[in-house]
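Listed next as structure tokens is one chain, alone, in the form predicted on its own.
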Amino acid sequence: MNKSVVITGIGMIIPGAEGKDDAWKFLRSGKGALKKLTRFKSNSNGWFAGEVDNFNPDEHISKRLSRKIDRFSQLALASAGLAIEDASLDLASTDRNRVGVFVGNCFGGWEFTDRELRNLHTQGVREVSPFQATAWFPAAPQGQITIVHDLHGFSKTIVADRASGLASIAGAFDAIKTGRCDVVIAGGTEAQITPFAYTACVTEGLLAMGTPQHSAGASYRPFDRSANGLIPGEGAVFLVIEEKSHAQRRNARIYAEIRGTSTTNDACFPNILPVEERGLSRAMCNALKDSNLLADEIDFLVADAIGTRQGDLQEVQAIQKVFGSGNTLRVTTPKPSVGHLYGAAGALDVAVAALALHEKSVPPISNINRRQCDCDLNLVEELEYGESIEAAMVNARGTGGINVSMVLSG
């Protein structure tokens, strides 16, 4: 069975904004939310982050539940609820056995775990929360969303490093296309701005280390000569994804259609990336084939934009292999504005692509300086409008060689 798959709801909680409308306005402005890390005390002056400030979980979930779960589950529940509301999806009149939940995540619940491990080592085992195990594990947000909304459809948690969010939406696409679900709440969540999880990011060797003279925004510059890594950001982005006829029967607003996806793997562990570009271009070509679109029909690309010299160079090479050298494809990314959201990054990128297609406008890359551009790409410097904005591609990569590519149309 080949069914059409559409996006009908978007929920976003990101650094700088909460809710789809405010988040989209923020991303279109080209402003940035990266700053010196404040969530915990650090001995390093060079640690920056995209932090979600002023998030109050009690506005979205009960206080009783909130104290039992980690911040990454709180963000997920809140974002998923916003997506359901945005989609005007009445779950009471929907077959809950046909509604699934797909969640991408990398780290699990380390804010809860950092605290409870400290209690264990300083006060003893009796002071450890009985909810530690259920608060930490990466599948916790999936479980909580299904429980809170009483959903019984085919569901999964996908842990695929920084590609987790896009992989989760690709999995949801497949579940609907093959007839296993009518609706999937899909996306990603991450709350890694904790002592242990942030240190894990540092030891991977991908983080941009700032200096007192270097602003946080200036230190995450993908495709730039000064690029020296990424800056982590926390947040959650969820989408309501539906079989097209199901959405049409309830007169749902459709943001975009997911046309095709592909996943490849360079199998380069323990390397972060392969020695040379291989699998990303293959994933992009396969996604185009799956979508029945040609390369010259794609109007813009939301890049993986890892922010390292090697990583950016390989993505440029992949784009040139697929779209041709000297192509005029618009390339954008929200990551320099909010940080790399790891497990939620791909979901944010799909939300950006869907909104850009729906609103016929492509948001810019913040802090871009064309004079420092280290690649032959048509990077979006200012908000661009155009009725011809009809199709998009989204890329994501993870340590060890996973590559995910997705094609959407308006």
The other form holds:
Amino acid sequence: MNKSVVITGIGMIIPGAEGKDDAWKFLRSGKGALKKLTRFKSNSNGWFAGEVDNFNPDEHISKRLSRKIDRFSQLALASAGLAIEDASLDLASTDRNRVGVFVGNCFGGWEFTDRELRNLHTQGVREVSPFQATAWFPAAPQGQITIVHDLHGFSKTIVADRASGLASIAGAFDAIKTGRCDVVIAGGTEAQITPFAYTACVTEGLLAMGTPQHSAGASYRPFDRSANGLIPGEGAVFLVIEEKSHAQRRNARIYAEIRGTSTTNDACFPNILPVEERGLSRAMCNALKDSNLLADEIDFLVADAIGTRQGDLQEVQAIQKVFGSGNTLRVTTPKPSVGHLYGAAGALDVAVAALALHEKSVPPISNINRRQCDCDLNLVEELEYGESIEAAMVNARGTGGINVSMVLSG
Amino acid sequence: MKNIHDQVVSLVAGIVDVSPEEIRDDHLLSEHLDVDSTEMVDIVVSLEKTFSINLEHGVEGKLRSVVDIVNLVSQKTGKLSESLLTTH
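Hand over the structure of the form predicted together with the partner chain; the form predicted on its own is what we had up.
Once more the chain from above appears, this time first in line as the rest of the complex follows.
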């Protein structure tokens, strides 16, 4: 028999805020943290980013470990630690063989690698750090979290482009639902504001470049008729996901229950999007079916909100196919506030959905101008309260046609 | 100028992030100082740079203690260290 799966801990390190409480306060305010990037000297005034300022890894991990790992692992370790703390999860009294770690990531550790490749080319091979070997690869954060917390349960790293974070949570959901784990520390991490990784984002052609008409904060405008791309953000978001009776036995606070999930693939690589919308609506329908909920029981959607005209229109079509045209489904996204966190984005979206269900309030889309949106969606402009907010859907897509959808309830 | 022993102790202390006073000559790198395989490579590379010596491939597998390192560096540089004399 399938187990019930709940979220009992949330750790967030995102542009504009560190820690669940500050991050939730920030996202509820509708404020934005996007700005001209400062983590490296760029060639363009139009390169914007969401950056995690004032992050001090020494507050979370030992200096000895910190110097051996990339920023994306530092952020992941810190965020995972915050989630465990938030869940009041005493690992010493938990069967560590049944605690897993799932991590979503797109790029790997490019801050470390940028520096070491520069050393290789300017000073020679002997100047490359020995830790390069273990610092760069996308599974490094998973390894570090399992080592630091001595966890031995079923674990995975998911690399599924911008859907990695949501696919990671979906993997954790499956691991608990099918009885492989009691607890999974699951989320995503990304630190792509480096010369090489950011340039790779630019080259892909998805980025909103700054224009004289738009400040950094107003440049990422999903569902706007003048939308011209996304702005990358760095950060890490991890959740403690737990089998429901396990959580109840230790009297854990339950933010939300994950009810169902689905992954589909439009198989359109190397294109960013399929020619026409198909797979996203199928993932949304399958997730509803998996959750035993009906479309009209969903109160809000945390949208993929890619911020390109074609991408947004395809998501609007998917929403209308699943929820009907003229539906009143609230649609929100934290992305214009903090940037697209790529491999961590889906984990942030699930955290937002879980907190919104727990607090009975849906945060607004930062900088939204509904008059500029020609789609028939109920976009959330201001914080919306409601006792009837009981179920949510989260969407994520990746280049090449991957679609992930998840349903949660309060 | 520091002798080889003190330089080795400082180097190892820096890598494992403890003060040099906490390092003993008979400390085993793995058991007492939790040195892992990548840190062992870091130690070898740092020794090569600090003492301008070349160490053969795979030498890290033969170094078990702090004094093993002091002896190796002394041998490679052709200089005896105080530690070598006092611990053997």
